[in-house]
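Below sits a lone chain in structure tokens, taken as the form predicted on its own.
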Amino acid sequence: MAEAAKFDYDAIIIGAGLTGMYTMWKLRQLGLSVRIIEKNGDVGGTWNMNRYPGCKLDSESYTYAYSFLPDLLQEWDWSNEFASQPEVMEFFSRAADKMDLRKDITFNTRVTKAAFDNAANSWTVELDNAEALSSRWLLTAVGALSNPIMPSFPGMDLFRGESYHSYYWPHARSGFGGKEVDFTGKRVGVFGTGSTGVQIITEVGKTAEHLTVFQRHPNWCAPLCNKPIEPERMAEIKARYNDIFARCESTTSGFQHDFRFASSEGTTAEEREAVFEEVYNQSGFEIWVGHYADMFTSPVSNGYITDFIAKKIRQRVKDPKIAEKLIPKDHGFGLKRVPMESGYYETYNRPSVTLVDLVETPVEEFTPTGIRTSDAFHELDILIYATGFDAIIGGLKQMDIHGIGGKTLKESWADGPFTYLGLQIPEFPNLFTLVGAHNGATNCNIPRCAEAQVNWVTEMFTKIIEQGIERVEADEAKAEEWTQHVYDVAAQTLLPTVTNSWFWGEFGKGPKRGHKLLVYNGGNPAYRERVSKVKANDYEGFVMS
């Protein structure tokens, strides 16, 4: 491309996680010069950073793997149905080596500002090392869960014990100078009972002298049913990879599971109980997306599965009062992403574990030796914050992104995300947001849907190169239509009844302040069909010049 002499790179990608790595590989195959800027010290994104105890996949390992490296797939033996963090990280690290990516990645560097030059049709990207780079194209692959958040309590900085956020867990295993955290003989406190908290609590409860769980809102959890993958089965998986990936492409959520029935209407209690019992004991998200599809649209159907899971919690937790505290009262099963667990509820049967309901007994203050709530003082040696992320758009908000006329992304999204297909934003030409807000790859088994998205964007770049296109921008009317479609689809479901999940963000000021959905809930096949039609209509809605 002619601009190679004018700009530092044809394309700059922000983020060296699973999506960013694949995007670089594909764009390099088109002959483009590409540079990735990565804030952390290695590839892998979430699997590089989240090294907390118990961290593992909730997608089956072999459905989470890259599909486009057949040699690696045949060389690699997954040890378990749901691999733990070190194994997942090693797989993607080896994938990076296979693709020879690291030489074109700038590590331990943050993007502080990105500004579009309307005359030159290019981006200038400023880094925290005082360097500024220019490129025709800018692609963000910052990840859905990459911007951790901390709670705010009085005197937090007074605590003198060890404290960790799950995202910033010490990297002892990789020689980064960190240390293994030993809970033996320690009094440990954990804030958070989402997916991360559930995994940490289960592991820490096994060895800590005492574990105190500080819970704001309980979540519906279900058994992961993890198990080793024996050599014979691994050989069978290797022979079926193409079928496995094709299955994932065809399902609503990109997992190998999909709904068995459209509706629970007309079923008997006995029939439903049999279905629920079967899927409850199946591995992975079968219990979430493997029975009645109208669980997401019918309060009655959702009530059936909610009552079933509540009954399971009461059976597994011995103390009825604790069991009731662990049963959500503010939303039905499946309306948030379901934490998958391996003995989580049984953890509360240990005499060394205390559950603190922060709604009933809120935190009053931190002290050097622990936490005082309204009814007790909890002495602690270690504090763990599993308090989640500013999801989906948090990574973008961290950067100062300016479009046409200096308009900032924060200004553009003051009242909520505004995109076309979740891929481009009006008035921000030549910027592509991969696995971002209102995007078909975000509420999905991400590697499966992200690969499809990167393939689609790469096909657009083939046209861009062939026709010498210098500028691509989302049509504002098409973006308005898409954004409204995202909300209309959600309005047909029960999702809007639950806004305290990472599927939602809070926007606006004053009386207009409210929650807006951050994900596309139309499903994987519907999104693929939509973007296929856009491509067939010569990328309708993308203004190219």
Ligand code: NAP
Given for the second form:
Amino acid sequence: MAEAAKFDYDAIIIGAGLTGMYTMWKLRQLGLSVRIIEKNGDVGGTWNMNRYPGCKLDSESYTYAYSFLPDLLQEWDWSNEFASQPEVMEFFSRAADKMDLRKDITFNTRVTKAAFDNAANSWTVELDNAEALSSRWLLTAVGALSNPIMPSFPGMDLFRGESYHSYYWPHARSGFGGKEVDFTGKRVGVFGTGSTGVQIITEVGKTAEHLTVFQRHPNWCAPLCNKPIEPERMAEIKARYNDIFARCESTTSGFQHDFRFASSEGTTAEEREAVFEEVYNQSGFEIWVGHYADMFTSPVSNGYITDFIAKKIRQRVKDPKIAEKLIPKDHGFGLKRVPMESGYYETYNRPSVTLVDLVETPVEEFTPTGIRTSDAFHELDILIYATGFDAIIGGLKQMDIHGIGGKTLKESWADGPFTYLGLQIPEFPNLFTLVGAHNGATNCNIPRCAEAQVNWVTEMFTKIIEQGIERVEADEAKAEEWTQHVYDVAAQTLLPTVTNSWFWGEFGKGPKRGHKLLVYNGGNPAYRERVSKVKANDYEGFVMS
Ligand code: NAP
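Form predicted together with the named molecule structure, per the form predicted on its own context:
First the chain shown before, then all remaining chains and molecules of the complex.
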């Protein structure tokens, strides 16, 4: 209750996803008055919205849970190694009940503008219901993948069938209707072959009368190897939760998986084949982050795993021409987010499934009954857009954010994200961007790294409260150093060879326009070490007054 008299709240959090929920709980424990503003109708963020067919985790369920609610962990039985959306949503919904969060959340409300008052050291947020609220502190927890994008094709509005974006899948609390979408006897078209499209295509392919996949670029996908968790195994997981979380804290990407070998150099083809075969048949991201670490830095090493996965696709897809279309030719394995699949490639062996290569045969127009590509007309009843997100920075971009002297975030980030540790932006005091651009928690098994981040930030709030600090501001030179560090780390890897993924954004004007990395890819332990040192150095780089 530090300053409730001066402001509406001590802290306003934007977003009631996993990160925002935990942040509220922690700040409340410190005695602060807190309100969350949430654009959707319930808590859970991504798991509240993505209710499309086939939506499931590809982090192991028990590594995705909140570690700080031991009672819930002991009550909760995960059905599968990788739980489906309804189960994940139910877990976080129950977590919200346990923490009694909903009473302090304003749902179905967007922040349209946020402005810093330099004299009062406070923020005023304007909402789309015409209200305005003030607070000393503003924390954004808007999610990395919460602003869906739609493609644009001639005549799109003419289509008279049903159309859905994967993110806005109809469900009772969403405001987009509560009906189930039935694909039986329907001709369905899907745009998008990222993680979302791969899950949808596999599921819809099972029931649709006909499924047409409109593919722009294929992705490298690998088997999820999901399986039920039997009671004995669940009991064992419950007994080991602390070890599981400790393991995830120590690994490069916050999963249980981590590299077995630094390099593939000096290995024989037979040795590599045995390793790849083993990890291909192991569940989760072992295939991505569980063998040779230098697949991310050495074109030769990356070539080994890329060739192996291409061979698997050729083995699994019966028609060699379709197999070739499903094999990426423009990037190596793992350099974009790997979609995990459960029978995706076999979907293309069904006679009821057609793959349209949009590079070879582009869309010419939409009509009321379907889509005309350069070589054919595809009659459709339902269209699904799994076309991705304005990732990482989309949530902030949607709001009109003004720092000192009215400087806008758009101006500050004209040439790319500019942050200190991905947590604060110079000239935007008292604003913390949780799990945002250039932040160590964003390219990670999110709940594991988000929890760590919220712990770190709320520890800073302990100091803020004890010392009566009213203003915290990122030092500009430190932000420049961090931003350069993010790019230097990436430059040591193969990541900059593939910029057409959501890890990247386009910034700048004229000849300076180019792609900038949106995530920090130095890994979970390096980021943790860095922020620990900053804290040990009395929050070096955060100017407090
Ligand atoms: P995405 O990876 O960005 O994929 C978007 C897809 O839409 C791409 O295939 C893209 O093709 C295609 N696309 C975009 N515009 C198009 C156009 N105009 N015409 C044709 N195709 C177009 O998005 P996502 O699949 O929603 O996945 C985003 C992230 O969400 C994932 O990487 C993952 O981190 C997360 N996710 C996680 C899970 C899980 O944990 N199980 C599940 C789903 C998603 P191009 O490649 O040609 O651009």
